[in-house]
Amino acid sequence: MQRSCDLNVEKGIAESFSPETSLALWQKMCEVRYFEQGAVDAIKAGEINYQVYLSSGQEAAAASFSLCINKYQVFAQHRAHDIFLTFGAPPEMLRDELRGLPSGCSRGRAGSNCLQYHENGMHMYGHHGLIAENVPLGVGAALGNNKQTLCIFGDGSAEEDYVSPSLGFAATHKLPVLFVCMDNNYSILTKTEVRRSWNMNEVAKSYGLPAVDIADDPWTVLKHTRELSTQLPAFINIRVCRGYWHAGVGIDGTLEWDRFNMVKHELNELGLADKAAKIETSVCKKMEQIWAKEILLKPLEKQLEDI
């Protein structure tokens, strides 16, 4: 099926949410893009010198997950900055994670790839880099304590060997997982058209799980993953457009479509332009905040202090 933004997207849909949840949906989306920018602009200024995997240009599904499903273990992939900080996660701890600073996520020790937090009633666990480990590692903890599980993987990972027989098993054992893949089209530089000739959502469908292809808009997503939700083990592919390079802040060129400025002109649409800055204002303050360079340097100095 043809990558598009409108893939299986109904016309109007936006109009059947309430202002509140389109609301609540932008707030996370601006929450992921503003964090994200700070850190661009740290790596950028040689602040951060290691691979990071942004999140930019993905965040809207990870924002209608959090509205719906943010009570479920989660085994996400290496690029979960959105998961993270839509999941309600401290983005100071995302921060300092990527400092390499003992007040991160996993003390500094594993950085961007292996985000986890364990608080609040999130239960995020950390990937290791390997492609697609959390697919089996997330079947087996559901397996091990029957609890609504969260599996996001990447197109390139749907690949691995042991990701189709972790879709089988779960479907054998009637487990409760939601299965996600996030379809950028890429595993790293190689379109999938390159790579594969078969479609990730038939192999789902071939072990008996309910599945969709849809496109990145949020209430689109929203609604199939609580459709799913009561449906488990389902899966989701999801048409993203990623937009930095697999690792670091380069950019190939024009994105086939920005959907953080479509959902700001479908919010213009729904007569919410107002609120939609308002929100998006308050969190890029917020962000800018959390990244000032005051605010930066106060744990290096207690550093120095300590040595």
Contents of the next structure:
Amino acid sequence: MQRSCDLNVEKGIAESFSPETSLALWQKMCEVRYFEQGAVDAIKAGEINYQVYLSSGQEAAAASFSLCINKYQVFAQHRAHDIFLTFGAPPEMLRDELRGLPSGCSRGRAGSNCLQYHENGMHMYGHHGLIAENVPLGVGAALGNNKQTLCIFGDGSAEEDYVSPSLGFAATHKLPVLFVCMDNNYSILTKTEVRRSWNMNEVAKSYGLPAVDIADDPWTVLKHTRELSTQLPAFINIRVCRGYWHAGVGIDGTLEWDRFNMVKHELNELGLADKAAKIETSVCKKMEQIWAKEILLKPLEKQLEDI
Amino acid sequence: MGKRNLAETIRETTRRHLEEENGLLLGQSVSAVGWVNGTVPDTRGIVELPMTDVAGAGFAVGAAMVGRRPFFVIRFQDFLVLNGSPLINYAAKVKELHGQSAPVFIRAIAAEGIGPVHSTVLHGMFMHFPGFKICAPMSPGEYEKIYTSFMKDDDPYYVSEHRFAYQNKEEFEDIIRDDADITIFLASSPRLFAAEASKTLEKEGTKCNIIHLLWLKPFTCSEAVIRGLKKSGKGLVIDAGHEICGASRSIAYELGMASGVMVHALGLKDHTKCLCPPLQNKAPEVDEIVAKVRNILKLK
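Let's compare: the form predicted alone is above, so bring in the form predicted in complex with its partner chain.
Following is the full complex, with the preceding chain placed first.
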């Protein structure tokens, strides 16, 4: 399949969803985008000194998952701020995890690429830095408790030795796992076509899993996720664009496509411009407060006292 | 029914775990060819893994994270080089990083004399990594003890088994004597040869304290043992794994620091375990233990 922003996106699909759903998707996307904007500013100002793995650019898919499978236990990849935030974990805990503080979601011990959160009915397990190690873990968890499970990995992670057998094991034991490849076409900076001749959809299908290959249009992701959630185990390959480097806040240049602005445009077409703008402004303000200088610049001793 | 041997004890402990504790047992070819030397029961909760080293360990760790306390059977410890990643990088780290737990019971089984990647003991390698509890039970009573401990704990356990001990029905007792010339600490299969080695040495006039090591990590030692070591004035730790960076040297260092006594180490030579003798590089048995003690004591 040719990589493109409209890969298997039905024309006019957004119109088949309610305005409430479309605006909820947008709200979630804004939460990721403006949280991370605050993080980027803090990094550039030298207020965060640890490595970060940013989700901006790919937040539409996580927003869609959060609207339909937010009760799944999640085994997320290294780039998982999007899942953490859209599934409802507190942004303050992510902010403090990025800063290595005891009030972070893992008490500041694990950092950006190892996110976990187990409160308020949410069960998010991250990985520890070995890409796709979360995939067999998620399959094992589904074997253990038979709960619906979301395993997310990237197109580079998909090549790890332990991913294919995980799909196979889930197929053999009919485990309720949704496998998702967030396909940004890069492993660090090496393109997929340089690394391999096969594609993950064919691999998943060969194990008997229903599989789709789609662009990250949030309405399309929502539609297919809902459909496949009744046919688990299943696989979705989602073509996304990474806004920042593999790690850190560097940018490679112009994005292949800018889903955030495409969704904003689509909301305008749906006649939801005013409501969307209100949501964006409100989320932006909330995230500015979370990243406010008076919080970041407070002496560490005082912050620890507050905690 | 007479006393159970170690293999039967493992099988019945596992049966209890699966039938009464909602446990799982995962492993490759566990329900065929003798059910892993008669240590696996034919009951519910057994998951035959495909030949997916690495992923298989990941499945076990995932099941542990959601409370199933799986037994993960590794028929030959050598296979833990591949399977080690989810155990080392996830199960052993998840508690310190996130306050979560992944209590997986790794049945790491050793053998002897069946070639370069079916005969190794790797508990020393796993001792290197934080987050594991590591033991090497060689008797039925010891196995029951470590299982009870596991069920009260939330750490992953590396249970270093050895096929040499499967038929054993006896328990081991430490021997500490006032007139000892040396204190010998033994882990894994060399323990099975301790009594005979000690008897041989005594005939030559060398008296030994014999200390059996069940727990390798965390390693603790009683005051009585340290007193015995100090009084004997010389120590030796013997293990079935490779000596360099292995359990024998590591524990010898700890004992030396705790006692001020020079404690020697004896493990495998820095060679591959080849198939045929004399190149098998076997774990120390009677002759090698006796020779090492003579060497330490500068006897002929």
